[in-house]
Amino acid sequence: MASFQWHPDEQPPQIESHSKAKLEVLRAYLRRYFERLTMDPRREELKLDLVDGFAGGGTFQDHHKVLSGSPLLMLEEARAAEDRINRGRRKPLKMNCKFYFIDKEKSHTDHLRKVLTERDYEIDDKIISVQTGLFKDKVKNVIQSIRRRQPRAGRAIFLLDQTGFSQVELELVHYIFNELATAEVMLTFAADALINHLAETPKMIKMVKPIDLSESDIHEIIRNRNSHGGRALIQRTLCDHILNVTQASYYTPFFLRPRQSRRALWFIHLSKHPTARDVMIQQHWDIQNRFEHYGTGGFDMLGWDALKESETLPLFHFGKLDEEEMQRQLLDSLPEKLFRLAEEEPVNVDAIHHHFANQTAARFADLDKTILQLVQEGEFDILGPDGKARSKSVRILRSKDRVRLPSNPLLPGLPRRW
């Protein structure tokens, strides 16, 4: 995968596809982000932090226009968040927000301080700072500077466009999130550059250190890579040693195939809380078939490329018919695995939805849908969080509600849905 070069008496280069597709991403999320935690009208202030350790020079060629990249793109729409929020509200509410710029090449960083200075954006350290060097050698003064800022809340997103799998060290987002509880990473992984050349050499064995493959991880994948659905093991496997490392509590994957090598990338969302993951779901739906994701829409749906080694998988588009025929998988799976979760006692809304959030594209208000569903045939009953059963007729689930196994079950010999 070919890395970006900018130089500040150049033009900057012609921006990719996929390139394209991931700020797409990240312009919608920032959009929905800011909408979803200004919603309270009493708030007066938000503040976050926005990090970009890639940054590169800031701007794009897009065929004969200029196109910003991260660093204009995280400014511009905290600044359209301030005066969309502001619009009729009685009581101001400001954006107090610092933005942190990170590249290793000293060509990029005097690219992008030439870009903001020209569109009148200072950069004094209070609220831009624009660092030359490694991320992983600035992220521990970057998150002082952030508990300094936010010593309570902590809010803040890492965007972490790496080139290839082996520039950001999985131990380093662990630290993220060990340190900043409501932080937020967005993380680019190379996966089929990393299972296509994976060699028992000690160059591989060195390459592949960030991410804390052992050298048995390393034969498993070699082992499987060529075998019969192999690849869709491998990428799970990936999937669950990210998770794992990190310790993030949700993911949502983004899956591209860049036109000009056709090897696939991961564009991940990471986080510890589960509205994090609803909103950047959201951007799926929001987006539709900007990305490549097969399966019905069911469980187990990861959106992996590996899973097209199925001829019977269709592309899911994430529309309408899409959507249809996810609520009927729904419908037809989550009966059992629901009654598993709630067999021994009650279990409460938000636990289902951090349950099930990593195995599905529904949203967690398509998990409710189904779940009332359910209740209105019978199936389970709700719980209010006094214990008192609610009627089956209700429409909407509170995080706190509980679902249980119905007070009046099936007839004996009357099979279940499931």
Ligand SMILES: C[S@@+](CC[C@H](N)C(=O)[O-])C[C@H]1O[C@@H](n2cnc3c(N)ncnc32)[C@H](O)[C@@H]1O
Second form
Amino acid sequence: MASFQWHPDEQPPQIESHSKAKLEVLRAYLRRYFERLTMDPRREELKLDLVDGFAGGGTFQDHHKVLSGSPLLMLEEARAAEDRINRGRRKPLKMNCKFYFIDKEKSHTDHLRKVLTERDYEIDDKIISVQTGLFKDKVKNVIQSIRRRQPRAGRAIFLLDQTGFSQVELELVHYIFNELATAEVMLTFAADALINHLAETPKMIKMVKPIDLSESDIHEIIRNRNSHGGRALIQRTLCDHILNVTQASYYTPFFLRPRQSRRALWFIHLSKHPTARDVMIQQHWDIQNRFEHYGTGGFDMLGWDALKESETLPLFHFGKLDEEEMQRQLLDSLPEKLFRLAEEEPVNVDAIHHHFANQTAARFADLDKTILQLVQEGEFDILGPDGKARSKSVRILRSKDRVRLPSNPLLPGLPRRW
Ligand SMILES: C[S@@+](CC[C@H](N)C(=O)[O-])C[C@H]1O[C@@H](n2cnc3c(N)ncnc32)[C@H](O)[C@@H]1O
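Could you switch over to the form predicted in complex with the ligand, since the one displayed so far is the form predicted alone?
Okay, now the whole complex, with that chain kicking things off.
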């Protein structure tokens, strides 16, 4: 995989289409993140730390135009959010962000310093810190600094935009979540490059050490990669592996397919809290069509639960028709899954969201809509937090509501939908 090069005396590198798509997701995500966190009009300050651990040189060329790279994009979005939010406010909200930009190459950080200075940003370590070195050597101090600034919330976004698949030790992501429970991590991972190049050689075994693949994992991947449907199986195994090692609770994968190589790259959002996951999945619906997914949006999406052979699955584009198909799929498959979940005792809405989040392209609102329809049709009941049954025509689910099997099935004796 080609890597970008920056030098302060030279033009920035030409951007490729998949990197552009990635930056588009990042921008859209940050925009929504800021919106979500500043909805409360009484809030006076938003503290957030943004860490770009593989920052690059700050700009790209997009044919004849200059395009902002991830560090500039973070700064621009924070500033734009402050302007946008304060337009309609009586009490102004202060965006108190700190930015850490790290890259191992001095010529890259030199270029970055140059473009920041040209745009009048001050690199004073108070708001913007540019550091040359390996991310793994810098992360501890960065986390300490975040904790000093935000002893309680520790709210932070980490962008780990590596080239390839082995520059980010997955254990480090685990470490970040351990230290900062509300952190979110966006990680690029060249999944197809890994799958294609994997070999049982000592060199390769050493190379995949940062991602904690054991020799038997490697053997399994090699065995499956040429088999019928094997690639989808491997993708799923890898996703599960990343979740396991990082100990993230939620992940949302974006699949970016570089035109030149046709090899899929993943841009994975990892977090420990459900709201972050829902904000991320919304991006798929907002951006539409830029990413390739297979499946019907229900519980069988590639990257969510891809046990089927990808060639036979339809492409999913997060468009209107996909949404209708997904709702149909959810209505078909959710009853049985929900039945199993609520079989022993009523299960609350938060737990349902948590349980299904990594398996589907549905937003929580889509899941709620399906559950409400099932309630109306008498397949489940809803209990309020006080334990009393809510009306069947209820239109909004609250997070502490609980779903239980119906006390009076509407048509006794008839088989359920499942
Ligand atoms: C894909 S580029 C980053 C592009 C940037 N995120 C953007 O979109 O504008 C990856 C960068 O990571 C840097 N890098 C590679 N390994 C690193 C490591 N272990 N620690 C820190 N930086 C690293 C490379 O020098 C390169 O500049």
